[in-house]
Amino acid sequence: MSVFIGTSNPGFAPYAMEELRRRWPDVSLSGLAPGETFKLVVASVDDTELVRMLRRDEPVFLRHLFPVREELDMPEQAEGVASALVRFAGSLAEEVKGAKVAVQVRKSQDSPFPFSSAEARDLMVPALLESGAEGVSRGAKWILSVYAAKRSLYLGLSAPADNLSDWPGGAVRFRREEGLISRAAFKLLEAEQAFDLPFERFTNALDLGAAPGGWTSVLLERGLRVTAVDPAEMDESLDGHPTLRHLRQNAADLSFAPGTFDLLVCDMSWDPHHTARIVKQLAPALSAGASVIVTLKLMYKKPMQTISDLLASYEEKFDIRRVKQLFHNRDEVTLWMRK
């Protein structure tokens, strides 16, 4: 039997849970933080097999999970909570000895958990250090996870890859750089990490719906030549950039010589079916094996059906590699394809 805590983007837990129901009809699901965090129990597989299956074919809406090793009733007093945290950290001595360990603590809004994440982490780290472990925030071999719900405390230990994300709850955080053109840039930076797709590997990029230039600026910083398509103006910080060409036209009106680009990116706030028609229309401009990254706007009442319909459409021209709702996505998901 497997017991996990799962997390999705706010409002999308029902879809994450539905994906899990389709995989394991015997799954038991219960909400912990409405629309975002939930407990899942699968009787038919163990932890290792469940994680293996999820990593092989990662769900769209499940952002993060961790295996529950202990589930405790929430102690009424702060001293009792502290004692439970320290005891659990100490119980891991044999497993974490000599290893780098990150401690990640989260809680629901209605939880009586008496500590901040940092305070709880500081309570547990000394017990890990006594075991010969090294406390780290990134690059850990093990992640000690704590989730405090309204009535229960969930504790676990797992490898970062088995959590689907090594960020707490899958909440990927980038440092906001001075002069950042648009927060939309974070979506592309996260896609680069999630899909293991270093942009330095590419040479010529086509950015559809580029203004004001958030995604274009990321690609330019990576050393690519970028053709940015948008009738609107680009940010003035990009004026005169030597490897940028801005076409102030509608993407639907354009055509390029075959094989011009090895990367196409698109974050247009249009009907996703219209966007799909434009991207497919420009497929001949891409070289063989070119990558395509597109955000699919979930504008309709049935997101899972919308995604299914759009994937069927894109498959006419492209090889679908991954579709994922990233942390920086809102009412959308991000699609990676190859020509």
Ligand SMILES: C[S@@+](CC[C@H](N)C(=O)[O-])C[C@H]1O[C@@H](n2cnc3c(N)ncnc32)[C@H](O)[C@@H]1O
Given for the second form:
Amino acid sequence: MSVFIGTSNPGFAPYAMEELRRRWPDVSLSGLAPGETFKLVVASVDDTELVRMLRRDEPVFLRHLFPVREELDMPEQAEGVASALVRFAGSLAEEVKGAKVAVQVRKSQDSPFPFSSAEARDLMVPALLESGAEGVSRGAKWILSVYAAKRSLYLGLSAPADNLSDWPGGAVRFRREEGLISRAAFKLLEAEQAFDLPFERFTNALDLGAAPGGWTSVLLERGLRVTAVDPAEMDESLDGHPTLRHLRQNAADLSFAPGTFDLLVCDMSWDPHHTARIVKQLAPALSAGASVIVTLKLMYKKPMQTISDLLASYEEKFDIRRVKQLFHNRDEVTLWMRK
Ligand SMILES: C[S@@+](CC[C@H](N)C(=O)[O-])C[C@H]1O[C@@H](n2cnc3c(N)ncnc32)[C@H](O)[C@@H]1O
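Could you give the coordinates for the form predicted in complex with the ligand, as opposed to the form predicted alone above?
Zooming out: every chain and molecule, the one shown earlier first.
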């Protein structure tokens, strides 16, 4: 049997749960933070097997999970909560000895948990240090997870990769760099990490729906030549950039010599079926093996059906690699494909 706490983007937990139900019809699911965090219990598989199956074929909407080792009734007094946290951290001594450990603490809005994440971490870290472990926030070998819900406290220890994300609850943070053109840039930075696709690998990119230029600026910083397509203005900070060309056109009207680009990115705010038609139309302009990253806008009522229809359409021209709702995606998911 396996017991986990799962998290999705706000409002998308019903779809994450549906994905789990399709894999394990016997899964039992209960909401902890509405629309976002839930407990899942699968009787037919153990933790290792469940994680192995999820990592081999990652669900779209499940952003993060951790295995529950202990589930406790929430103690009524703060001292009771503190001693439960310290005792749990101390109980891990054998496993974490000499290793880097990150403590990640989250709570639901209706939880009476009396500490901030930092306070709870400060309570647990001394017990870890006593075991000869090192407390870190990034680059850990182990993640000690705490999730405080309304009535229960869930505690676990796992390897970062087994959580699907090494960020607390999968909430990926990038440093807010000076002069960032748009928050949309974070989506592309997150896709680069999530799909393990360093953009330095590419030479010549086509960016469809590029304005004001967040994605374009990420690609330019990585040293690529970029053809940015958008009828709208690009940010003036990009004016005169030596490896940027801006075509003020509708992406539907473009054509290029065969094999011109080895990367196509597309974040057009348009009906995803129209977007798919345009991206497919541009397939000849890509070299063999070129990568394509597209945000799929979930503007219809049935996101799962929309995604499966779009994948069927894209599959006519491309090899689908991954589709994932990233932390920085709102009502959309990100698709990575190869030609
Ligand atoms: C969400 S914004 C893109 C943000 C951009 N990725 C960034 O990082 O700054 C969507 C853009 O798609 C553009 N767009 C919508 N339909 C388009 C089309 N048919 N051809 C080209 N651009 C289009 C809009 O003008 C808008 O600037």
